[in-house]
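Listed next as structure tokens is one chain, alone, in the form predicted on its own.
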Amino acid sequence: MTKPVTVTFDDIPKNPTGTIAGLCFPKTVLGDSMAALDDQSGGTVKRAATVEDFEGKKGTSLKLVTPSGLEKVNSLTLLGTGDSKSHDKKDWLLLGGKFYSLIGKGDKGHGTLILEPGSDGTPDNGAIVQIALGLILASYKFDKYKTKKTKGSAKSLTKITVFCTDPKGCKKLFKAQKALSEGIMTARDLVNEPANILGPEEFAKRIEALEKTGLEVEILSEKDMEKLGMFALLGVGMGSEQNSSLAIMRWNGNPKKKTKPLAFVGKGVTFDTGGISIKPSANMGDMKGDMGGAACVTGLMQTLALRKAKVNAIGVVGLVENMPAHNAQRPGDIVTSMSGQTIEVLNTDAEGRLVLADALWYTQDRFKPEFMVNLATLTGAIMVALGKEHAGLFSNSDDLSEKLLECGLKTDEKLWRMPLSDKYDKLINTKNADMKNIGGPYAGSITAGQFLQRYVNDTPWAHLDIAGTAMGSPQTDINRGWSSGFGVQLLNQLVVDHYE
């Protein structure tokens, strides 16, 4: 990816210079700075705000290049902010990529934004640093295998000054938002890269990487998973030349505290053709993306080690390849997982919940965690469902499920949960074993739900169908990518709020 935006913060300036932003509120419109550089201009700015019947309502802007009187600044941008008593973390977010976009292109790669308190006192500094994280999240791009880059990327923004009238409580308040933003990064980098490139080895490797951040890695190769009985997460990565394995990422941020810790467990198919049960063509290449439960466990991970979260956490991801040959898994094989429980494999291409089942099964077993929660881009039917602004949640407990829920409003990384019952588990049972992989034509990403509570016990679970919220996911004013790194921030959310 291009390196994103470096952000920092100063003393709101005098005569600030070069390219400059900043907030209009629809009472004050220009706060102090933004009125003294309307002096310095002669009523130029003032002037322009009249014309182009600005007034500082949410979403309008104005920016002026070259403003008249001010020949130190290239260019004036005024962005609204609207009612700004009712905003929350997600608008001050999305106000921060709003204020990227647009800034654009900055004076020798370095912009400056003003954030001064409006007539009601806001932004405060928790406002500011959503800002702040807004603006390093808008900024990213994957662009690494481009050999030729766009016209002016050269120039583009490389460092933004944000001035404020609190500059040291922001930068402390701002290394969590910073520690959050590098895991966003690499749960997105890891889903944009191309399968030729990142293979189940290669996750692993990236994850071992991580342990310079204070986490400890453990991979568990195919020979370990053999004597631990995983042959139902062995056996999608049959057809593979690449070696499957389950890799375990552990945070112990409070040791004293004697608390189960907390588990996270995502699917990693690095690519997924379906294996026999072999997808259409079209649009297969997004199969390099079906690893996004993967990437965010590895990105929450990287994140809580980051900024020293006073928590006890255990990430878990199983990492394979789905790829059809000769020694391929068949429709019609029954594998024993982990867990003892028997399963006939009538679609290979169901065979993320393969993956999940010895991966939930081993975390309960051997971590006893406060509880479990699970991603994978598992169905397509939750798309069917949901589109692609909600994420599904299916779960067996309802204090989870709220938490959940609510952190998913906070950051705007949506969830609606879908039911679970035993009506639809008999959806799963089949004469030949204990469940068969897949249910009938209806009800699809319910039926996978089924499935995967029968391999967590009494332990509270949650289970997040991220299939259209993770790749190809609708494009927002911190996200123009093709991966948004879906689940970093939720989950962030859940430990901060109800965990540490």
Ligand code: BES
The other form holds:
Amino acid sequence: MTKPVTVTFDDIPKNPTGTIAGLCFPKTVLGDSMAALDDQSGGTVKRAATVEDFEGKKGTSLKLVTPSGLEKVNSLTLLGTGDSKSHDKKDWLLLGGKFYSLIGKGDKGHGTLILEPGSDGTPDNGAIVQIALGLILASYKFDKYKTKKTKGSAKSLTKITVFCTDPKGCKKLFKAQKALSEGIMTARDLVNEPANILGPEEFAKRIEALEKTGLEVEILSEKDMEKLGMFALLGVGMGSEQNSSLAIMRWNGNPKKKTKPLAFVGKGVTFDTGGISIKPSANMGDMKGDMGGAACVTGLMQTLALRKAKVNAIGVVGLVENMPAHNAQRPGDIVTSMSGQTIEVLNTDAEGRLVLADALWYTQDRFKPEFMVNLATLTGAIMVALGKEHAGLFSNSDDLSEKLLECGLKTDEKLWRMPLSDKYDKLINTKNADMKNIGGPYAGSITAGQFLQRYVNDTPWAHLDIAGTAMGSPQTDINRGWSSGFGVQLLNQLVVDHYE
Ligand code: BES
Ligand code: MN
Ligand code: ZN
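So the form predicted on its own is up there; where is the form predicted in complex with this ligand?
And the full complex, kicking off with our chain again.
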């Protein structure tokens, strides 16, 4: 990843110079300093707005280059807020992303933003730091393997100064946003990284490196897992040259209270060939992203540590590579999971649920958490159902579901609840073992959810099927890459709103 832009905050200068951008409120209402610049230019800004029919609608923009009467201003860009009184976090975030693309041709890589409140009082400090987060996320690029940087990369802004009325207040608030940006970018990096670089062993190393943030890290080896009886997880990694592991991250930000920890569990299949039930070759390269759940959990735990969240949380990720080999697991094999339940592995490509079965059981057994949320790029079928706009939500708890759905709307990492029931559960029964790892031809995402539910005991639990949202992500104003880092914002919001 190239270094993202750094954002600093400062007082609004009397005579702003260079590359300037600012907000424009509906009906072309400008903040004080933008209005002053317009005056100095003899009304050029307003005139341009009229000519261009620019009315400050949300996301629309107007750019004036070398405006007359403003000798020291190289360019002046206005971005419409639309009716901003009702904007929530995600609206300001996306506007921030838009700003980044507009001020691409900054003075020697340095852009400036003037974010002063309009007559409606927006943006306030909370909105300003969301804009700043949007700037950083939009600047993310995964180009570490390009030896020749693209020509004329005028877009490589390295620094943005945000001028505002309360820079001190913004600086303070921004710490949490900065921590969030780092967690999101960690998740994006992990998903984008190819599988020859990021196998289970390298992934574990990168998690260990997060100890410097204050996280406690523990890695269970294959030997450790054998002792615990985790043969569902171990079976998946049998054909790989690399050692499987279970990585545990702990953040104890609330040492006083004896509250139960929150638990986040991730599928970390660093590459999914399908194993002996091998996948077709088209788009198989995408399966380097089959650790999107683990990437999210890792990024989230990093964020919680960096912003010193007042919460106790556990992150558990199962790290394996699913390969065909002479010693790989075969279709028809029967394995015993840590829970004692046996599984007939009828398709080695339905491996994510095998990894999670042991990871979930271990997590509830050892930590007795308040809840478990697991994330997994679990089924292709979830994309048939929901496309790439919503991740699937499966849960045994209405309360947890409500909270997650609401946080999804706030952060624009949207979820859609799917059903679970005894009737669906029966579809994974088999005469040869306690269950099989595939259902019938229908409801593939639901039978996968039913499978996971058999490993959560009576812990409140939610499963997010992020196969459609964690990789090949829709392009937005804050994400122009293959991976969005889906879930980090969502779950951080869950912690902020309900558990701190
Ligand atoms: N990792 C895949 C699911 C997936 C597919 C994620 C496409 C992202 C994009 C998972 O391990 C898998 O192979 N699932 C199978 C399950 C089936 C064999 C029951 C699937 O969805 O086809
Ligand atoms: Mn698979
Ligand atoms: Zn998979």
